[in-house]
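As structure tokens, one chain now follows by itself in the form predicted alone.
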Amino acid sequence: MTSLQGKAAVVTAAGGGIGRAIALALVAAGADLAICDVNSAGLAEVASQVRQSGRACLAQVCRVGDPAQDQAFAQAALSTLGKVDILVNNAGVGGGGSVSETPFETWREVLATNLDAAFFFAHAFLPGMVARHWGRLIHIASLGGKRPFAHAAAYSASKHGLIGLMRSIALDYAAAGVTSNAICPAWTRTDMAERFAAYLVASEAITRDEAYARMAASLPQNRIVEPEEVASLAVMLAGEQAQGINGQAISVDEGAALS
């Protein structure tokens, strides 16, 4: 079992879904945490669970992608934890459609949240990792970062960019004891999936169960991925035994990327 005793981790968008599952899994492995989210209620609930387990936890409301809020959270994380060994860039939003359907403001919001913030936090925490000759960066990308989704230009571009950023970090910092990898889930039981299901309900005049069945049918195992599946991989990548895994975009998609 992976032990992260003595390690300090940052997880963005940890108030629910994949971020929540990763935060709690890192804590179960022994890590202290700094977490952020725009969902203050979800953030508080996760922080309470972390503290009840006996681990240190900074929880700060932060709209990831806003430079001032990103900077304030990064500074608070370093001040509270003393260091950051593990960075999980989990925050992400959808939005828009095809290029002609997407307002530039939406394009910028998606890119700021999904890509700019990942660069900012990597930029903030990499110097300390390099100084200690140990670090793990884990970026939550998407199946949409390996193949574009229709009518999702901004989202697909941001996730392709996130994989490119991940690989650049992996190449540049490999000799410094730092690894950088991405996890690429397919449809996962998150708020984003729930919003898409609601869109299908409204646009196709179907039930919520029928919407989820349609989403599941697009995947080889005919099911929705659970957040804990992504979290277990994140913990493995954060551990000592993953030292040789670097620059990889690992799918949790039931084999969907093969089709």
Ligand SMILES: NC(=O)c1ccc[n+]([C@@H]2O[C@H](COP(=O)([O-])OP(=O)(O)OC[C@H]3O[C@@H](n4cnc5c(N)ncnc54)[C@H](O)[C@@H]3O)[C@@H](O)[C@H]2O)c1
Second form
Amino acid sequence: MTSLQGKAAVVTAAGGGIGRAIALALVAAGADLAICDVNSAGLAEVASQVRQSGRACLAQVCRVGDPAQDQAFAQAALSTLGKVDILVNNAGVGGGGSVSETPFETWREVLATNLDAAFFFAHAFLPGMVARHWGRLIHIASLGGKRPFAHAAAYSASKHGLIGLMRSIALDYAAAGVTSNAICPAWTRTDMAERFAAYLVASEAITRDEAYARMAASLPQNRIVEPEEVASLAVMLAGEQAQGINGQAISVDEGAALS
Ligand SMILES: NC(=O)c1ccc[n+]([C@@H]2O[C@H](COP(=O)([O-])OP(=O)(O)OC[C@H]3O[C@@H](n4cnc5c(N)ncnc54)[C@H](O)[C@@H]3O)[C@@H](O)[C@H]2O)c1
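Having seen the form predicted alone, can you show the form predicted in complex with the ligand?
Full complex below, order starting with the chain above.
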């Protein structure tokens, strides 16, 4: 089993969904933690679980993608934990629509949250990783980062961009003991999937169960991915044994990217 004893990790948007599962899995492997989210109630619930397990946890309300808030969280993480060894760039928002259907403000919000912030946090934490000659960057991309989703131009572009950023970091920092990889999930059981199910219910006049059945049927194993499946891969990538895995966009999508 992967041990992250003595490592300090940052997970963005960890107050729910995939980020929550990753934060709890990193702590279970022994890491100390700094997390942020816009949702203070979700953040408090995760922080309280972490502290009950006896680990340190900074939990800060932060709208990821807002440079001033990103800056405040990065500084707080560094001063509270003393260092950051593992960065999980998890924050991501949707924003459906083809280019014609997407207002520029939506494009900017999606790109700021999904891509600008990943650059910002990498920029903030890479110098310390390089100085200690050890670091792990894990970016939560998407199946939509490997092939575009229809009517999701901003989201697909942001996730393709995130994979590009991940690869650039992997190349530039390989000799400095830092690895950079992406995880590309397909439909995963979180509020993001729930919002899409609700959209299908409203637009197609179907039930919630039918909406989930349709989403599951779009994947080769005919089921929705669980957040813990993504989290266990994140822990593996954060571990010592994953030093040689660098620059990879690893799918947790039941094989969906193949077709
Ligand atoms: N759920 C899926 O089906 C799925 C599939 C592929 C990729 N992803 C990616 O996984 C990541 C996590 O997705 P999820 O499904 O857990 O999301 P989610 O919508 O369920 O939200 C998870 C958390 O993110 C927080 N959040 C949203 N915007 C934020 C912001 N700007 N700053 C801080 N916190 C914010 C929410 O409050 C929530 O607690 C995203 O990058 C998403 O694109 C999700």
